[in-house]
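Given as structure tokens, the chain that follows is alone and in the form predicted on its own.
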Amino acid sequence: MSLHEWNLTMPRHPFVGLANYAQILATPSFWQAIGRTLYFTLVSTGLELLLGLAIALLLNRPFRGRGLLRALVLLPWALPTVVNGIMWRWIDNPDYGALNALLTQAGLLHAYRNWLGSPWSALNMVILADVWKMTPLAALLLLAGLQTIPRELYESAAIDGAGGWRQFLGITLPLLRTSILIVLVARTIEAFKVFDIIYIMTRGGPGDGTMTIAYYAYTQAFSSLLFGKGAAISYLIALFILLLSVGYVRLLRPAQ
């Protein structure tokens, strides 16, 4: 389909070779969508990895109520994305949203603000909603990796005088490399093709401020009815994800 001029308003779908790809790559809005998607992917994946690691380290320690806390941490991830998006639209509401109420009562904000009313703010609010939902998954994967590390290594390091920070750098991080790679690849793939949370919260607006590449493909295929271009963008998305995944694997591959 990506090699044809597939327009639902036209009766014929002639073969055009790579013309759809050439037109897309020459379109400024395509590269602007790529830029927003890269920002969304890097920021959301980075925050989810850092917060997930902190939560996993906490949940890996023995303390009273740990089982209950582990169950509570998973609640945001258990929510359907539609429910999560609607909930965050309510939280960000400029008239009665909980975020404005919290910040004004804490003295951090003097007047209510329309968090979804400007492109930059809206994009970051969507990232916040995604981080809130997906951080528990990162924590769960990292916690599984932490529990495979033998306790004897920490006991030997403590006998040798290594403190908590040195144990983290010398034992935890190297042995957690595979789990970190899984989190990075899985979340990068999901974040790069993010669509549903944006559709629910902002519909790509305001002013295309949250128009990621997956939403751009959707508008080309289902709003403009240009299925050939929509299919070409989908193949380009797969290519970008493949390149990012290969980069992660090479970056985190153990030294020979």
Given for the second form:
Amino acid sequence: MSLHEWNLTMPRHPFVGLANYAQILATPSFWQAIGRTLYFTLVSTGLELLLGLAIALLLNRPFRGRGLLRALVLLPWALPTVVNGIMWRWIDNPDYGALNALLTQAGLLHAYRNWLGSPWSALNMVILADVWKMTPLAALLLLAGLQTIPRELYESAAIDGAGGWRQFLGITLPLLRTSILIVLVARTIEAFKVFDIIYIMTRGGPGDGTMTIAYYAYTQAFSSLLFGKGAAISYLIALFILLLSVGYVRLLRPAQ
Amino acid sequence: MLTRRRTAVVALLAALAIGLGACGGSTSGGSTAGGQGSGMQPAQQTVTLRLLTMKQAAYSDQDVQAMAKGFEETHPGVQVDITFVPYESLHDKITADQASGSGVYDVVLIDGMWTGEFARAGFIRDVTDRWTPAMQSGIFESSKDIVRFNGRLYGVPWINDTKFLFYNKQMLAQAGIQQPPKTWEELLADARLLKQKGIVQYPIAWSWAQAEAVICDFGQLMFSEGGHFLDEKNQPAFQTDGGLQALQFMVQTLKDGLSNPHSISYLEDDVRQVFSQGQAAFALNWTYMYALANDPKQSKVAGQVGVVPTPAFSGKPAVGINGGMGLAITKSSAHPDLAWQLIETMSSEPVENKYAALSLPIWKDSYQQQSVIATGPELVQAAESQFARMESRPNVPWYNQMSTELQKDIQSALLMQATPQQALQRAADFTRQLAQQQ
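What's the form predicted in complex with the partner chain like, now that we've got the form predicted on its own?
What follows is the entire complex, opening with the chain shown before.
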């Protein structure tokens, strides 16, 4: 399909070779969408990993009510993305949103802001919504990794006089490498094709500020009925994700 | 090593999933209907008609359900199954449904600018020969326009709508303003006064979100400046004269603090909420806002809501933007005759009159009916003069593509990232290319 000029409103779908790809690669808005998507992917994956790790470390320590807290932490992740998106749209509402109310009452903000009203702020608010939802998954995966690390290692390290930070760098991090890799790859792929949360929260606006690459493919195919172009963009997305994943694997391959 | 291989497999699977998604991408929610009921079945068999409509503006969900119920009562054995989606999802939902080749819906609600696109794509049926003489003579010409393409009719208008100027009577009285504005210049002067007196922080609320909503407000302003989206040769005309002045007007009201700066993320229903909360003195919106803003259960300003035709620029005639929508039979429907009967019932004069409070009838005669006038004398009066002079957004098969680009460019001007000239020029270049490719 990506090799045809496939305009649904036209009776014929002539073969055009790589023309769709050439056209897309020459479109500035495609590259802007790629740039935005990379930013989204890096920031959201990075934050999810860091926060997830912090939560996992916390939940790995024994304390009262740990089981309950472990279950509670998963709640945002259990929420459907659509619900999450609608919820955050309400939180970010410029006139009666909870975020405005909270920040104003805390004295951090003197006038209500339109969080989804400028391209830069909207993109970051969508990232915030994504991080809120997906951090629990990262925490869960990392917690599972943490539990496989034998306690004896820490005990012997403590006997050798290694402090908490040394233990973390020397034992936890290396042994958690596989879990981190899984989180990174899974979240990068997910984040790179982010679509639903954008569809719900901003529909690519304002001023294309949240037009990520998957949403761009969607508008080409379904709003403009250019299925050939939409398909070509989707293949390009797949290619980008493949490159990213290969990069990760190289980066985090255990030294041999 | 194992990790590496596993990861590569994950990546490949993900890539494949996306690629396949793109090819078959049009699978929609359900996959029933379609083949059901081919050939004559025993009379007892129930037939389900699936109707896709929208969940905002015009008729409320309850109204539509009541209409369907009325139809079921007179058509035993027929069940009407209704799906409501937000307006913003409607176009793409129809596309996904029909492009899949096994569409689920029998009757779909279409906006006027999609008629050409859907007709050319073969998503909806030509129903010109089903139109009765009574329909031909009784329905507004401007309403027929919305389902007409190349001289043929592809549906029946169901919603007759245009944007009105709503105002808060109490706020205007407080500011000593005797009567609502008739021109955009008067409106700005009033807004300035309201702001100066501290009666309302941002006097005007608009629906300028990156959606069709912003095109409607822009189009309304452009039409009242005598501008057009396209010229007779279907070449872009919005970047000059009327269109340019409209966008400059929009940007200036933001700079002056007369328009609510949050307008940039408002859809029509957000405008209704803001107005109903008493946070705006003026708002441009569709018919449905009148009843809802006057409903004490949903509005703090009930009883203070005034409505007049949209202003003109001084010296120019007032022109309303055509916001009518129609019902069409899908190509995939297995029951086109029943689908037609459903459409005929839902758009019939008695039914339209009965539910006139939220959406005004498409029938000329309705405006003489006491029952219709009683739903809101002020509104019906405003409607009469507004419906007499309406202009439509262009009904070309590539309208949606043009609109998508224009929405983005208008927003870049509203965000002060580009001047109105630059923004519209960009959209015009894009549109010129589009027109050429056809």
